[in-house]
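Single chain ahead, written as structure tokens, the form predicted alone.
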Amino acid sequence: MSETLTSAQVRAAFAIRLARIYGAEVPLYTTLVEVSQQVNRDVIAARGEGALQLGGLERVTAERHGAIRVGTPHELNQVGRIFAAMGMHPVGFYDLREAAPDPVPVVSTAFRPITPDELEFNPFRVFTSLLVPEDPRFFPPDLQEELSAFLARRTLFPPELMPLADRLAEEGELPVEQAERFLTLAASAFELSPEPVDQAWYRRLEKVSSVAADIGGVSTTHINHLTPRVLDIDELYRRMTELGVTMIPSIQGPPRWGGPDVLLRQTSFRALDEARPMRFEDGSVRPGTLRVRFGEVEQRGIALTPAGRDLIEGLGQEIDVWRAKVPSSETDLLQAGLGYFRFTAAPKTELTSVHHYSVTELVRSGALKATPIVYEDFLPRSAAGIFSSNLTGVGAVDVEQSGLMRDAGWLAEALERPVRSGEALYEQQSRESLTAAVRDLGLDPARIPELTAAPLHEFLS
């Protein structure tokens, strides 16, 4: 073993022992992770290299998305803290305040690498909720006051870690020692706790949405799921089906109809009663049983661009109308500009310098390979309706109110870190390949239309 580990290094590690943690908690977690697995070994031996077009075996096999959820600014700037030692970015800003049918008081982002290096060795993401408690259409005066008393109360994340935190952040690795420590503290603080739960204040949150009451009822923080890759999401269904464990009613984002897979399609099995101590209003301490953590699974696509995403936006689920919309192959998608794409030159290929060449052109002599790029992010359509599939009740919301506002700016403040476009970053990955291509076949990047353009804004904030 090395004398120190890199942030990549203890970000593969912290996933493995997130997996085990989730693992322990929720047995049928494992029966998923299984199910995935060999689900995947099946797509590979019927349809070879071309099911791997998104992602290798091995990096397909490892990835996960957890998710968890906080109360107030201050933690979430902690747990920015601690994914940033691993190499993980806030990426994208999700309000599924806004959802329907379901609103849920909560705003997230996605904390990931963000180079393709980086993300082919591990791309481990989490999804972060953040509550809202001071969103009138949720709370009432007296709510709010009594739950923001309640969460600045709490601590979430031993002192030691922060510092640890912050070295590995600045530094890109740790001696092993300080970086196991690192490790241990930081997983221990997403462990389910034994500590009883309040069972009054619990259901007076639950009222207003079960999601808040897993985050405000409890004075501490957990995995609320932990989410492998499969590459036939529909098959998975089907055999967890076949195996008696009751899944959510669909399968989430876009349908299968026979096109490219793009962006994310995302199921789960419902959410389990896990016991755990509950706490009376006459001090006594009684078991108890808790619905909030479910078993989540995706199938990633490629990653659209803005053109690309609104012409799929309302689309839903009828597969003609995808079938006479949507380009039917990846080349099409190209041609359209409406998805992301890598990009190899052919070796000893001749081309005349002096002329003005497309993509597509290049593409379909044999000059550039064109390799799609993996959507790496989510949906909030989608996250909204596996949150609200998996409720333990409709909750309140007084639409009398105006909302609160909350954005990209204002989570960045509070990061203190800026909030990354998914849809900058794939395109940067996409001029940066072309680029680099075109000069290899002796070409002038000037002389590529796709290139003149300017580049989307970076962040969000």
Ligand code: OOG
Contents of the next structure:
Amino acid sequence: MSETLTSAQVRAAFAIRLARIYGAEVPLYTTLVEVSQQVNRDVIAARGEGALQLGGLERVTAERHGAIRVGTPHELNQVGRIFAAMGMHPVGFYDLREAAPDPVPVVSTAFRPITPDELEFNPFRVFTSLLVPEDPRFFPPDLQEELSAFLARRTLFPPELMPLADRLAEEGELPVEQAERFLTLAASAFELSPEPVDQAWYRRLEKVSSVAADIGGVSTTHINHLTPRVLDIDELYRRMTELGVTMIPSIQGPPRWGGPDVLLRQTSFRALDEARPMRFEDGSVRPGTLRVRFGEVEQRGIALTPAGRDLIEGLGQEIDVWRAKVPSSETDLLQAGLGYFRFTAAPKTELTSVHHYSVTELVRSGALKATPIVYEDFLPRSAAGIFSSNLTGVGAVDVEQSGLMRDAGWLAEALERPVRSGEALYEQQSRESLTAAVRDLGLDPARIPELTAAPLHEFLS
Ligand code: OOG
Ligand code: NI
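Cool, the form predicted alone is there; where's the form predicted in complex with this ligand?
Okay, now the whole complex, with that chain kicking things off.
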């Protein structure tokens, strides 16, 4: 009998391997995971099953996102092939060069599973940033040339890895031995390299941008952070602080406001000094330190519709403002069309009228059960905030220069695969569940106004 591993099994195993690597490299990460799991146990003990409507215990316990940073479209293309092998597809486009007040010279996407079953099995996702050395706002022409030449010379992924990745992507599974080989090669590509860092080159880049130095100052790549999911981030923050860990000053994203958790809240402990051997200009190699990697943690809430995103845009962190402007219950969010939900028919529902039903009516009458859909993506402002809160310096931006066009279409071309819209995925899941639930009730989906509106476009490009 020939044993195989599926793409989803390889994804789950990959997340565990990266955790082992990262935990050994950044021991405080292990503390963060332990404290997160204690908080999760306590939240479930206090709130019961209700605490898990946005993802089952197994999913939430295993749930991690990683962050990686690459330097060229070719490297990004290879990353796309490696993640496709594990059932992870590019979703969302984040232009962090436009982030205020701290622009970062990268554009990003997230590779993640896209179907509800795959997400429930293992939701591992990786926020992936691509440096834009050609952007004149950040890099003067001579440095840009040197940086691009440096990046063009390096090889991040061993040649043996790529055909294994393509085969796993194509067939959806690999014989165990080859799957193991894929895992070993893929995970070790993200391990911190013992190769000495060229001190002068690194420091030169760092003056312009420490993200550019982290990406283009070395000839390898590494995982930047790995983020567990917690069910109460305020409590996590309190407990980490109590342990004496220095956290960044704030929790990014929406405030805790007494209403439903929406989108994403994140915080992190500060980047720590890590020992890295340095090669100095006289050729000597001596111990040095770099400070680029940190430990992030996140709490996930309900996915918001574009209208929901518009509503909370600019509300800031003022709790009173949130209370005044945002519906305070899930059903009200649903009724206002602000959040995404999936639906099931309540058993043995008798419907007496054959008129048009609104989804909210069906939910309020108990015929349909609405469960919020968890937000699976990232927030550009928090991402830029997480980047910059952990940088050594703000770097230099020349606002006189105009930027270089890099949009979702450009990213899709570099990847040679489409970039999906997260909102379209939530909407599709919502519609499919609603259609099935409405049929279960013996109703005609064509009579449900929510199902007759045109769907969002599946791709961003
Ligand atoms: C990525 C920062 C963004 C998040 O969770 O928003 C991010 C990075 O630091 O490379 O990971
Ligand atoms: Ni992150």
